[in-house]
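Below sits a lone chain in structure tokens, taken as the form predicted alone.
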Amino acid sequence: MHREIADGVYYVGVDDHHTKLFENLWALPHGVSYNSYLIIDEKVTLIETVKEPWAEEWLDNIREIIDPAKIDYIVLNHMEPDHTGALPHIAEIAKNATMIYTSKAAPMQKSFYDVDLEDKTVEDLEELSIGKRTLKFVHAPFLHWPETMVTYLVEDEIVFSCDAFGSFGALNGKHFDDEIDMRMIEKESRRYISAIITSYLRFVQRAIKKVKELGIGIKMIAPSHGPIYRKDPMWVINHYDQWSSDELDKHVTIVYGSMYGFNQRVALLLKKELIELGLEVRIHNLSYTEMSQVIVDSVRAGVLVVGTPTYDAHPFPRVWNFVNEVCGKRFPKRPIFLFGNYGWGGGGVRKLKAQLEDSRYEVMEPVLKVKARPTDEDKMQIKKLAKVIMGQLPN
């Protein structure tokens, strides 16, 4: 279904309750929305499309308002297929439409779809009149691809923010922030930025600064996923600002793997010692916790502690996968401590240390290595490790 969000401006997006993993990686327990918007003016303008399997539902939403053949402009803020997958479908109908995107998006469109429509590339801050209204295009590179832009509807003061300020979670007819449980949105938007945009947090900061420096009014933020913010647009801006800032949180996160429970004993003993020192601790067994939640609790941790058993002379696979995420997503630098457990050989901790240091993370001493179950001497070393960790937390 469609919904009018401002005079002549309509939500025509869709909910996805079918996909289990966003990007085939991140769990979607509450589904996800693909938001698309239609502006009715002298020139009919479509802001983004939807993921291809939902093309017919999306087109039906548009047909409730206008014949899709009458669309003049298709604004593509971002070329990722969950934003553009239905482009070939609309191109077959709106044959006289012009695609609008950045110059870096043009070759992507050609390689992804190569639809037979006219196109127009827009410069940063370029404006386009669509009748009584004006669109301003604000380049936002690496949020989170290099071609991304944000579209601003000047007269209505609506920011169509693309992936910036997005959230997991289907909308189920409740499209606005004042209609939805914001506790769920806070959790799901933080999981979204942590899983999807951690590699580009500095670009979030740049984009927020750029928008503030433009001095534009913002009555509404309409992202490509999650609710539209009309009650308090600054809520999501301030939260994204906090979650992408350089200042880390004052908690310790322990992330570990364990095959037979020996390494888990080390993790739980360390947790106990840290709590007794008065520290806030978050802990995840990687065999059971969904990775995006581990990233949420790790990306801003003042101190990160990683524990692995040795598995075929290597780190435990799930721990190794997590450290690949730390390095690949370019987690902000902070003290990292390692502990490990082995039965007869070892090697897991050593290889994790080498990988982290190769990515220019500082691995702190002591690195704790425990053979099988922790002995009384090992327990004393865990106590000492907890005190060292306490000294490394930000003030």
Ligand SMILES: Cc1cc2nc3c(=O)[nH]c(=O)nc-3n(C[C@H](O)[C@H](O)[C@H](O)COP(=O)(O)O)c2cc1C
Contents of the next structure:
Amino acid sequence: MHREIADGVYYVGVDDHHTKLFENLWALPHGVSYNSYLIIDEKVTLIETVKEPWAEEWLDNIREIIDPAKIDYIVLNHMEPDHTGALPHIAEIAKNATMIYTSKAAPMQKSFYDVDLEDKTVEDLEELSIGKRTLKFVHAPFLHWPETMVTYLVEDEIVFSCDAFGSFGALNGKHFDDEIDMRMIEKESRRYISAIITSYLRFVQRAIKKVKELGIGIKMIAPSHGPIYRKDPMWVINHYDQWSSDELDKHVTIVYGSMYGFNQRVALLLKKELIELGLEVRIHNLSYTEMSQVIVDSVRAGVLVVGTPTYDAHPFPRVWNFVNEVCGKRFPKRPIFLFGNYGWGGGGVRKLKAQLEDSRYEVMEPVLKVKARPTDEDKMQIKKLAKVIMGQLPN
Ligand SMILES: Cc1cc2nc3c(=O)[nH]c(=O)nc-3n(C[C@H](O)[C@H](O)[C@H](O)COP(=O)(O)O)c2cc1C
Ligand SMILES: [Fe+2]
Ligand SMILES: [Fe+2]
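Mind sharing the form predicted together with the named molecule? What's above is the form predicted alone.
What follows is the entire complex, opening with the chain shown before.
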């Protein structure tokens, strides 16, 4: 199924209801779309391909409009295989097409696929006439990879933004922001940016600034995942701006693991004390909440509290996994508190502290260590800890 989104500009992407985990990591309860666009002018231009298993469906979408052998340009904004997996399939058909990408994308293409097509590397802000229309290429490094760019269709004022401004959630024929359930998209785009782009939030800020400075008109933002914004392109720009800004939120997030409930008792006692102090608290048991949702609720927390039982002299695996995400995704710096629960020698919380400090996070005192069931003395310490946490929240 295709859809004309502007005069001579077509959506030819596909919905994926099959992949359970995006990047084999992140849950897709509403599926995901791989968007691809076709521009018919004197030259025929394809923007992006799709993930490899959807190649046939995607080629059929193109065939509804034009013989794919007539494609002149294949714009590859980003080399990740969710956008390029089907490249070898189109390369077999559109033998005269030229791939257009940045100089950093060229060697990636070679190592991923090595297709037998002409190519053209484009500089930042370079323009290319395709007939009545012009494409302008704007380099956008680290949105999502180093080679990434954004393509602007000058006359129609459409930004093909690839991963930037994307969202999880399949489209089901509702391609535009004024057609789709935006409550679902608000949740899914936030989960998407948190799971995929948290390591590169400052590049989101840089890209938004760059686009604002270019002063170009934007009638539509057409990303490569999720809906096309035509009613309100600023909605997604403002949300991305807010979600990637340096400013932290005023809530406390407690993230913990627990095997038999002892550590959970500490977590819940701390939650109660914080609520009684009038603070907003989010809390996640890492064995139950999917990791991308935990990241959404913790990446901007003014104070982060992590609690682990000791498991074979190490942190509980799921807690350790979360702390790996904090360090790997380069969560913005903020006070981090730790609590641990143990049966005999302990050690879990010590290893978490060492890892966080190794990544230059400040682990605040006191680090609470509770031996199984919290005693009255432990409860006093938890009450005190809540007050220290309150003092660390941004105003
Ligand atoms: C599989 C397993 C391994 C454990 N390994 C250790 C350990 O190496 N050192 C230690 O001090 N306690 C260890 N414990 C004890 C727990 O850390 C302790 O009982 C703690 O209170 C558990 O909290 P939880 O019920 O919230 O998981 C282990 C417990 C289990 C079930
Ligand atoms: Fe990507
Ligand atoms: Fe992507």
